[in-house]
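Coming up is one lone chain in structure tokens, specifically the form predicted on its own.
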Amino acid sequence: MDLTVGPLQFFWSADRWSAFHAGLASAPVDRVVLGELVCSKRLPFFQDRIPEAIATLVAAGKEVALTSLALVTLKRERKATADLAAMGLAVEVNDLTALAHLPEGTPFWVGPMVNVYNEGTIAWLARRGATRICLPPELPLESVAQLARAGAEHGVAIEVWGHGRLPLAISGRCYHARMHGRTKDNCQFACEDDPDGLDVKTLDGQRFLAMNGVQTLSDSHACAAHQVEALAEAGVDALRLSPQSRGFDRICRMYRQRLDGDLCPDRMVEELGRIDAGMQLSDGFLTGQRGADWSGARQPDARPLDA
């Protein structure tokens, strides 16, 4: 298996965005997805940085794709989606309406926001030009194995969510704006204050979800540390790592070591605790009855970030 870095789900400053993606040039990953997945209002802040990021990553030997929005609703969003095809790179489709803007037979990738749940869907996407599919993160291991076999049959690489807060839903409303008493059109980019999403707790104080503008995320970070061998046996081609603000370069290195057999799961979990003491891990969608379940003996130790 190899490693794919998915699109940044959060709203960071342009300088932070540029520095992060420049750093990926030296990371032990094979491909990177760039662009705006969640909210089109964020794109103008870093859009002019994308060509430089592409050039840097391609020069470093990385495959690069551009993501579509997960929910296309406005005329300007449709135009921006249509413009992706003119960039000369693979487009990762996260809303099937993007296919209307791709010429028939044009190779493309499929992101985890598209509901790919059966072999028939993979066959249809392959006929349409799909060469790589990141499966939705809520699939159990048995289903992953069946879809990986279908992918191999149709020449489509299959990815599985390897690390990061799980994307659960996209809404037409902005939770961050509403929390601050603002409308979506006058959000004043409140989501920028939460570079990894805003934790949401129940009325009883129990950790529950995270919100990111119009997006709902899991509270826990999915982590495939204990599932690498099972996923490899299932025929999965790549793990997807979702960007976060703390220690992402170390996370990339750890997953590379884990795939190479140079890092055991328990040691990896221990190291993750040193990156973010509050990080809760989960792999329950693959193996448990609940997505929030964790197959490890313990969660990461509560230790401070060791830079």
Second form
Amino acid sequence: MDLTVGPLQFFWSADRWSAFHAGLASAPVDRVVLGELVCSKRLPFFQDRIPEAIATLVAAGKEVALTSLALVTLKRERKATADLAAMGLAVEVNDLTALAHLPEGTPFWVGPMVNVYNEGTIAWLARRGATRICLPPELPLESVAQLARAGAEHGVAIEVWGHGRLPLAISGRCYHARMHGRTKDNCQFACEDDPDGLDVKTLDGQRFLAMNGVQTLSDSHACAAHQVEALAEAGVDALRLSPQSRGFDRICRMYRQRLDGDLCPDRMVEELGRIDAGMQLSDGFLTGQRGADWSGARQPDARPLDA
Amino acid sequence: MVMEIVCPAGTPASLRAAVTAGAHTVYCGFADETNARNFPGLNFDRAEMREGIGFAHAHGARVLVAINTFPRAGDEALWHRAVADAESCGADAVILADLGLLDHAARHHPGLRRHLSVQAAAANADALNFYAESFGVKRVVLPRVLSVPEIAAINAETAVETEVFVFGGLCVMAEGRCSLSSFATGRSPNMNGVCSPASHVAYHDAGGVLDARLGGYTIHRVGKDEPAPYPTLCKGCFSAGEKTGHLFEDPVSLNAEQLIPQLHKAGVTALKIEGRQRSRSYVAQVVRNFRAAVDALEAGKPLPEGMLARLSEGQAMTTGAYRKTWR
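Now show me the form predicted in complex with the partner chain, since the one above was the form predicted on its own.
Starting with the chain above, the whole complex follows.
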């Protein structure tokens, strides 16, 4: 297995965006997907930084793809999506609108926001030109194994969500704006204050979700530390790491060491705790009763889920 | 042309009630994971489907069969069989969401009309046209994230028919792209045809205060004598920053009856009513009211007013994204 860095889900300043992507050039990852996934209103703030980031990453030997938006409704969003096809890079389709603009036979990647649940869908996407598919995070390990086999059969690399807050939902409504009593068109970019999303707790104060503009994420960071062997066994080709504001370079190195067999899961979890002591982890979509579950919590000395 | 009323039927009795009350079209599903209202005691076996379709056809109504979950890897045969059986039962169309299943239906059942489910979340004209060109889709159920002007813009650029939700439950997230329920309970709309399932709901009485929990997460808290809304995740009460409240959506249901003329003008073909889990008397009453409204519109008469408020079971009503208040 190798490593893919997914598109940044949050709204960072242009300078921070540039510095982050420049830093990935020296990270032990194989490919990077960049661009705006969540909200088209953010794109103008860093759009002119994209060519330089691409040049730096390509020069460092990384494969690079551009993501489409996850939900395309407006005319300018359709235009931006159509323009992706002309950028000369692989497009990662995260809304099928992007596929409508790719000439038949053009190779493309498929992101985790596209519903790929079965062999028939993989076969159809492969015929249409898909070469790489990151599966939706909610799939259980048994399905992942079936789909990895189908991917191998059709020459499509299969990726699984390896690390980071899980993208659980996307809406036409901006929750950051709504919280501040504003509409989406007049949002005043409230999401910029929360570089990893805004924590959403239950009425009992239990950490549960995170708000990121029109997107809703899990509070917990998905973490494949305990799943690496099972995923390799299933035939998965890559793990996807989703950017976060703290310690991301260390996270990339840890997953690299974990894949190389140089770091055990417990030690890795301990080190993740050093980056952010409050970071909750989950891997329940793969092997638990529900997405929020964490297999580490079943070990006697580990932190309970809602500690 | 008069706007088509598309009504839910969770049972054969509801189907007959909807048709008798004036539904132009009824949608329903088989009693398994192939449809997105996979609730205990609901839906149709094969014989019931065949009979129900026969009854509808005899009364001049159509039946659409929803096969709109995403087939499980390794088990696609169950979904393929559902499409084949819908055709042999005489269905007027199937409502599908999955790319692989659309491809299968287009290749193996070319004569069976294909509609795109709201679960596919096709939200602009390019996406609609893409589904039409790739799979011969004739109608798309639009996601509930669009405003009326956005719907009009879509219809101006596509020959595909559009169907929109006008009454009943309201998703605030793009449908088919939400795994909140499986994160909290392990059961999801896409994989299991359920959202915030009753099997994972618990009510906890703590001295005059009633907590409603879903998968162990406290979603609502009300005084003992207040009505306790069902703990649907996206309509729950949460805190973020300094705020506590319904951060995603209030516990409201959709009622766009007053927008029927605008939706007609926007080029919408069909009006869809949510609620296959509802009783047949509810279905009949909603159908009668919406049928009266579209007939009045067709005759150039004013719409009957405020006809459905009492059916919302004490919940507040909203026009959702249609009035552009989200944007």
